[in-house]
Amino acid sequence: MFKGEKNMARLRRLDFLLIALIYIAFLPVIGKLKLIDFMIFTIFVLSFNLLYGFMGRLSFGHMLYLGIGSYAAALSSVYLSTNPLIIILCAITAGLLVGVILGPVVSRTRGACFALINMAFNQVGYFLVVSACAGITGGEDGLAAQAAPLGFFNLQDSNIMFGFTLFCLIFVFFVMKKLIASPYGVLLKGIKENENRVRFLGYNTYFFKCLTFCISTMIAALAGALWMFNFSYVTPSFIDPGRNVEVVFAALIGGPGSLYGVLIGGGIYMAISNYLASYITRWEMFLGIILLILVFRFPKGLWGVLADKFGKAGKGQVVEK
């Protein structure tokens, strides 16, 4: 067994408690509340990259599931319950709906139509929350929302909620992970290299492409409670169909098609964003060199270059089993 290959074996099976490990060491330097926004926006890219990654989706519209978690969770807090659970299972049910409801049009396209098509049900969805929905939505005045203490389960404590949402972390990525390491990741990795042949085969590609778009808006969604938790209110920034290059620019950084790389790209886009923007007033075109950067020299994306570096550092360096 090559020696880089053991290394790479090895952080595969500690991954959980170095994530865990990671975001607690940055708490001294980024600080509680950003570190949660980090974590929140790091779910999000997950999301989106089990379309654009894993499935070969492009998605130009995937702030609309954001939003529309974000929205479910503030409403249902409002005129249901300030159960934070049920708020949370109200805005990943309205995920899902979303994505039933959506899936069987959006997944019968593919290439620039799909994320295209996507692009104008985000529209279609900031329309609804500021103009025609208003009156319930609060328009672009936003809605304030937050979920009441549930005995030691308070969000409104920073220390709960950096807990939590930690722990939301870990678990999308936990299930992500065991989702593409079985034969249903393999299949979409089919689906994505060559659709034609994975139906040729006797799979229903129609059906496990809407299965996929489903799960990725609900991840979307869950990202969205989150953010509304962690805020305590929404505005239509949650659903600005303007806002879908930041998931993108995050998935290329770090990497598509690798969860690993997402963690890097969430982490380096949110950092970049928050940190330079303050010492520099045009950064989203410091972002866009580095973009461009990244596809011409290193389209695998950071996360790819690691993989490469190690894997050939390991090469003719046979280790005993």
The other form holds:
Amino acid sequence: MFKGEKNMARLRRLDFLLIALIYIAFLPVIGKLKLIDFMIFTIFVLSFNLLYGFMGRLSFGHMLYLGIGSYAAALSSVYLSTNPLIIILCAITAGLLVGVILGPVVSRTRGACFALINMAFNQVGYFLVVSACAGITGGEDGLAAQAAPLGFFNLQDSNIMFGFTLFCLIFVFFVMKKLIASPYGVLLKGIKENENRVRFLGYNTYFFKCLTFCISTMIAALAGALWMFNFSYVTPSFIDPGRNVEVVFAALIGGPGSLYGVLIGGGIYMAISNYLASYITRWEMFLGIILLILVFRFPKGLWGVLADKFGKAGKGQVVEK
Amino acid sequence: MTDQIILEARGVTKVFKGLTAVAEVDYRLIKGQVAGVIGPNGAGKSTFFNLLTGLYTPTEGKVVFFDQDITKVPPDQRVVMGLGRTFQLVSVFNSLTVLDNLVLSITRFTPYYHNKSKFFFADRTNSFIKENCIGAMETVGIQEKKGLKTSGLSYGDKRKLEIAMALSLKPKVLLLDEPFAGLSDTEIDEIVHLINKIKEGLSIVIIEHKVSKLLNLVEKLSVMHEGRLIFEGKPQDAVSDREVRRVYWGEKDESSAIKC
Ligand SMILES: Nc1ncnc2c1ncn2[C@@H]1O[C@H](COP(=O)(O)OP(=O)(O)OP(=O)(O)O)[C@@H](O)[C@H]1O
Ligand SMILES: [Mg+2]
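Since we've got the form predicted on its own here, give me the form predicted together with the partner chain too.
Starting with the chain above, the whole complex follows.
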């Protein structure tokens, strides 16, 4: 058992390789373009889950932060520069900005209030995109936008796009893993369990909640920019608050308490929505049933079930010897 | 040696929807003192602590810490200033391991907190943090439990963990809300021993229900009743005080209790 844990620890250090291998292994089965979609979505779930799984704040308006990234990317490619790096930078900056503006407001709330206030902002964003600012955003029709090649870094080449998205996924995963393993990670879990108590340990929890919110919105915006690259256009569906259930489902399926769970959940959700949909017309109903089973029977998600089965070494957190 | 007042309440009052939980309490804690507060259920003791530590803001009155008015200072800031506490119902993080509970409390007051790259990116199981945590566990005697989930600890061990967490904040004043409640006699002895061990260089206020446990532990005892301080002095004198005896032992005359 002892040795097994040591091996697990070593395995966890190489988990990013495993992610790459799995995605590459699925290339012939699922196809490049779909897998890019899978990866972008998983990045988005990672950003959502930083708030939900680790800090205990469920956002029902996370599509806003993804959408902001997409639209910022599209608009900057139209008005500013077609350099893909500049586009990404603009998208992340937009994500940061919206985090800095909304963070201080949403961080005052928790529970249902947090979920709904995010949703309300999402609705406002959707309205702005669809009608109030339709002159710039293209309204219902959306915008066509592209990044120009930058030397060999040509995101219109699906191989490069695949590689770059995989790199982004692994990078975000790596950063998250570091954050979760640090004292800050414990602070997040502390806030999740009992925020007031954390204040009596001398932490300004409000500040850290705002900060975490900003990290989350930035990563969501990165996913948004990647999404725009992948589709070469943006439409209001990128910012549609109704689609927010997708990310919630994905986190719940895999298990919001761990990063591995999120990776699994992102993949499985995308697989379900891509493939179940072509066999069963009202596939959302099955998703609903799955969700019910998850919430009532397996609140720790698929990864939670696996980890419980195969001992504590699999929990995606370092366990003391 | 001059007696420096370290923590002071001036006319502190707290009203909850018409119920006066704490009424015009004047209280002074002298540096280095170990003081006790006793009183029957609902006397307002915990509320008084909550006012001192900033969980509630007083309806009226001031809280002064090191000659500084901290009435409006948020709780986390008070902790940074040196005001640590524990809670009546043990409050630790059950979802974390014992070690992580201490990681959380300890890193706040090490260079790790101020060096942001370390706070956000350093592995929390590194040797520096771990040594500190284990040191804190040894102080209270729970080092064997370090890898356990906190939810698996006994109530007494949770209490010790909570005290270890409070101590790791390097407080100058430590407020303990009923540290003996729910513990066995041996555990109570251990906590008493612990308090005697740590009181050097620290000012401590202990809330208790019964006088007996504080008799040999505190230098000053205050008795609270219906939100007011009705006695302050040596613990031995409290036992013989008429008012205190009436509140505690023989409330023969109910009507006079209402009058005051
Ligand atoms: N948040 C609150 N809202 C409303 N009333 C409260 C609140 N906190 C305390 N009270 C009331 O204030 C009074 C004093 O409560 P407090 O908890 O301070 O008493 P205590 O002396 O600590 O009693 P115990 O020995 O039972 O812990 C009680 O009547 C209680 O019901
Ligand atoms: Mg109390």
